[in-house]
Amino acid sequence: MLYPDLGSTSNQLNVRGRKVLPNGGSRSSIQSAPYTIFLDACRGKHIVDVDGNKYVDFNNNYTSLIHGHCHPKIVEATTRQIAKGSAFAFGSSAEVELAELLCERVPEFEQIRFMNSGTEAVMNGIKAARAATGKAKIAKCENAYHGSYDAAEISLAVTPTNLDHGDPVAKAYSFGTPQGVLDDIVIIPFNDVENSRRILEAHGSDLAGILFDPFGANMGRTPPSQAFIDLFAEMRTKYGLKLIADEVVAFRSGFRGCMDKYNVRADLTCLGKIIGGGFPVGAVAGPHDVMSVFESGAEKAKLPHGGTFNANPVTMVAGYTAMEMMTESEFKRINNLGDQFRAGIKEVLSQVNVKANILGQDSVFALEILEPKTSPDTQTRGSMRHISGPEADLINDGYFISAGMHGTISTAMDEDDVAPFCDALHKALKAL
């Protein structure tokens, strides 16, 4: 194919979509210029757009499709469930079964509460920390993405603070964010132990919790240090606050999630993406004493929580099937595959006149191009991603990769995928 092709069906759908949808769609994260690619069908590691172009998918719906697209076992299980019912105003055994599977894997998961998105999971994780402590303030890292809840998106997409000129300040991401929301968020610099300790100490007695992503910035491109995570545990011991681990993406790190790497337990873990088997999902998990904020008895719960599609039986069945297939050996296999991709990319860089950083961990990889500088058109303009340069070259070679040259590996991939991708990347980088 040749991207961009303004005569394509994808572009025609963009033109039609803009008449009835802001920016032509319903997700800021997928909007791109000169137009967004529209898909028609997907299976395994491949996606096919409405113009019939076929790509290897290194986006996998922003890390959520750990088995790729339309895994036969998930299709069979969900089709069977849909025939029995797609939504109930009652419980289902599938909810209990998925909860049992997840709680059996992670020692600190004694109970779990399901919802419908990672954003909802983080929102309820924050609310649970507040309900458990009776305090309002939450600390989070500057530029850390945690979904679109008001409190979670503070100081997102800002210029990193020059600490020589002062500490980070809570800044609104969305216009109209109330000042009261800003007042209750404490911003700390990512992976900076010394300055973060000083800031947390200044607010410690007012903090309900610290919200953090143990996979690190930008879907795992840069992991936090052990010392940074240990600092949070130290603050918990000193001030009685709750550690809220956002493992919406990070849970793909291993059989017991990401915090297992650091040997630090979270009080509340926010989940999503891979635990839904390709369907909308979110969850909050933790020990019973913290999760009890969701429980009601003679009085209402400290944190009342409803939702028409919470623990939807189709999602629960898909999630159970997906996670059951993710054995310890399968996590190890795709994480090793990530090592091979990163090694292959390193070899490509040694062969071309391009200076870049190889980023990522486990089953994700990323390439940060430093020199030669790409043209302004390859950079993000506001919230609109402009596809050109190496990214467009990869598309034209049959590879779809996330913004920022970020790749997500699925179980549908294997060692035979490494060399062809690296050949395409070599050609794209040589063009620079």
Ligand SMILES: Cc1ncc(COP(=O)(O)O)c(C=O)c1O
Second form
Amino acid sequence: MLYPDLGSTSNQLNVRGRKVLPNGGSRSSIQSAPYTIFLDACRGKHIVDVDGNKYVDFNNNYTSLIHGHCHPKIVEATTRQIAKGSAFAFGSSAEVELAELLCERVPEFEQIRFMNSGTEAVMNGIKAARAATGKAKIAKCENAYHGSYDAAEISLAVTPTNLDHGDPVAKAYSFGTPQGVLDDIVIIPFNDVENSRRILEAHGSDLAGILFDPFGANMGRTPPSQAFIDLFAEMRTKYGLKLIADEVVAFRSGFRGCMDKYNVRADLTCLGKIIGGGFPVGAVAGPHDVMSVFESGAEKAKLPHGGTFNANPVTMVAGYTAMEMMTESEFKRINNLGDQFRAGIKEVLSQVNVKANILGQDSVFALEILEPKTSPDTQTRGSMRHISGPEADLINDGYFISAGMHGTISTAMDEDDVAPFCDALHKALKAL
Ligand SMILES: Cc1ncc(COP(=O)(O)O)c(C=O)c1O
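Structure of the form predicted together with this ligand (previous: the form predicted alone):
After this comes the whole thing, all chains and molecules, with the earlier chain placed first.
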């Protein structure tokens, strides 16, 4: 079967779904035109759709499945836990074990607090910085994605500000965002040290924190420079604000996370994705003096934080099993594999008449096609992905790649996966 096939079971499910679900589903980031592919089963690096088509999955649930799908050890550990209890209003040893594992790995993690999504992690990171400083304003980079908390999605999917005409203005992403939310967000231009310093200094004494992604916007396509991260550390020293590192994706960058690369310690690190082993997760971690905002005694905590499914033992067991398997050498192996994919793609580009940038780092890669223009590059975040051109060709060759020609590597892959993918990419780019 070739995508798109309007007679496919996937398309029939889209038609049925659209009647009862806006756009046919519950996740804007996966909804696609002509239709969203529906999956039946997954294992390792492979996924099989409801029409029986098999693909290598380079999406890996948007970077979260570091071991691919259904790793036998995770299936075994979670199945055992589900039979013992999936959620209860009591502590579990699994929560303590995952917390210990993460705090042993990352020097700035003395304590960690679990929740259920990266969005919640960023929301609580922002609230913790505010609770710790007693200030309201948060600085963030223009067009950086940090999940769907309203404060975190300000100035997302905007035309980059031309600084000759003035500084970036905080713009709502969703209709109905209160003016009060906009007033408390300061927008800085990504990787522009000079202008960001000027803007941060203008708001310095009102800032609770700077929220940033050490992997760079859009799942690590372009990393921040060392000078940009150093600027944040300089602002912390000067104004006592908190550095809120969003490592929801970035934590897959290495054994001690992504900030380790920059030799700067965050005050609050927001986590999600890989630390849940394939189950819903979020977390905020940091040194005790900052994390103490979550602590209560005779008095109410500065930042009370509940959540019915926080640290549910199934997620905790899955996360522990997944992260225990991510040894230093396993991180190195998949990051090297990323280098091999990027080198292979470079070789493909030297053989076809396509102008493109190879983006990404560590275990993610991406291809930004400049000429000829293709639809993925013109897609705006929050709008419907139109699967066509090389993305559709790759699907029809058995490779599912994310919007924007983005690929995520899992430990289920190895160097034998590079050449076949590059052959398929060569064919797809030649057809352009
Ligand atoms: C950098 C970053 N922060 C936060 C989030 C939000 O995480 P979640 O989708 O688990 O809410 C994402 C999701 O892709 C992300 O990429």
